[in-house]
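Presented as structure tokens, the chain that follows is alone, the form predicted alone.
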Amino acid sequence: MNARRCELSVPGSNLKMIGKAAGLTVDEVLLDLEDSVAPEGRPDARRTIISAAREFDWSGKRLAWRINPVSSPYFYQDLIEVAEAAGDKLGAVIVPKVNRPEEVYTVAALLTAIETAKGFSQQIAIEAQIESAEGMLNVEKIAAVAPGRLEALIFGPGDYAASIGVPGLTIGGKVEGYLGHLWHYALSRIIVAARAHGLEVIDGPYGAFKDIVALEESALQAKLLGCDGKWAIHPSQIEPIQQIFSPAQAEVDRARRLVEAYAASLTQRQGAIRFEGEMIDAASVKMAERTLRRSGAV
């Protein structure tokens, strides 16, 4: 699985921004039918991210669309038509405002549906979006659904700090007055969830996308909680997120080194040995390898 460090969203209804993202360096594009696209414009919408899928080149990165939430009446024709037109060039589909399994169950059952009927020869993923704190409340039923299918888990900072009053008018910002990091609770919670059934987790976008220092801030939290990745809603912000989800060279190096070590500690049969001045021990090399996995990917 190629590496999700950042997924650019654009509006489905924009053809000129979608032209560019396909031409830009970046993990995954996510074609919007949903809050960027009015309600009126959706309709088009549709069309034009099918004539984009097929018409573009989007070689090196994951293409894929977001719908509406499965509760609201566009969802069933987001899915559909998009899928049956255009479900062999798109990678993954993004539902919003997930607060039930059976919701991402929907979109599992329909997708299947459609992948037979049109004899796609590859699967389209699901990543789901909790927003809401009913979803919180039920993150680890959702990362449960369709073993398979979801791949990952992402964090939507602003619908979800209005579902639980947090004051602000930044998406993903912080609040004056808060000492600590607003998301660890709301992050971390998804984050359990997520690799207790192998899925990645993707942080939510950043408002003020000119303020790249707040966003670089934003997006190291995120990894040191062990998110993947992040969203990114302008193209400026792409390689900052990139960046800090792409382990150091240096951080490469070590790790191998350590495995390197610790495998050959075996063959005297240590445990716990000495490596560059501290204790390491299995735990290390499961740690290690992680780095090494995260550097393959990218």
Second form
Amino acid sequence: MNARRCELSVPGSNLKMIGKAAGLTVDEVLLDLEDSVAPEGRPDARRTIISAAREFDWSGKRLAWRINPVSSPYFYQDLIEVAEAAGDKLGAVIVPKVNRPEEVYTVAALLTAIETAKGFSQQIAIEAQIESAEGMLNVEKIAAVAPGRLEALIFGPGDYAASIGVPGLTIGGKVEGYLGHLWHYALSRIIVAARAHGLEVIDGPYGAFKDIVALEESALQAKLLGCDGKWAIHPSQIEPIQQIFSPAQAEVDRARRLVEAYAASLTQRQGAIRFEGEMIDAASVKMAERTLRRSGAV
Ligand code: COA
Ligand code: MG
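Form predicted alone already given; the form predicted in complex with ligand COA follows:
Below is the whole assembly, all chains and molecules, this chain first.
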């Protein structure tokens, strides 16, 4: 599986930005039909996404599109029109405002039918956005519903703040006066549910795109809690995000040494050993293997 260190959101109605996105170095680009496109613009945006998916060169990145919520009247055309006409060029569909597992099941069932009817050789993955109180309440069931099809859960901080009643106006930003990490509980709960089912976890966007220092702080907190990547809404956010979610070379080298040292100790029937001034045991090996897997994906 390719990494998802950064997912760049691009309004599906904006051909100029889509063209620019195709030329950027980023793990995933998502062409949006939801909140960045006005409702009247959605039929045209579907056609723009189809032609951009077919005509631009997207090699080196995963191309995704975001449909409207399953509860909306736009959803079926967003999914069916785009998947039928360009599903062979699209690696993933992003489903926003997922409140219940049935919504992911519905999308998965339609995708299976479309892929079979069209004879696509690659499956289109699903990434589900958790961004409401109801979605958070059901996140464990959502994570379990479509094994092999659902690949990632994405936190949506703007809609979530509005849903649960956090004041503040910057998407994904801090709220003046709050002393902790505002998104700790939400991210951790999503991460636990996702990991229990082998899914990736992606932090949502940071709206104040001129403030790279605050973006980096937000991305680092998410990474340290266990996230695999973060959304970007502007090209200037991509490089800092991809950097933060890449394992450092020193960390990878040390992980490799740790695995080797532990393997050697096992032949001497030792479970816990000294390694570079620390105690390591089987748990340390799991931590190191995770770092090595991440570096392989990158
Ligand atoms: N994808 C691709 N290109 C983008 C981009 C994006 N998300 N955001 C900006 N750009 C391009 C601009 O077109 C411009 O290109 P140019 O230099 O070739 O003219 C360049 O990057 C610099 O953009 P800038 O002038 O700083 O910003 P802007 O005022 O054009 O756009 C936003 C600001 C916020 C409107 C824009 O970044 C945007 O629409 N972002 C995505 C919003 C979104 O997807 N929201 C839903 C998910 S939360
Ligand atoms: Mg949202």
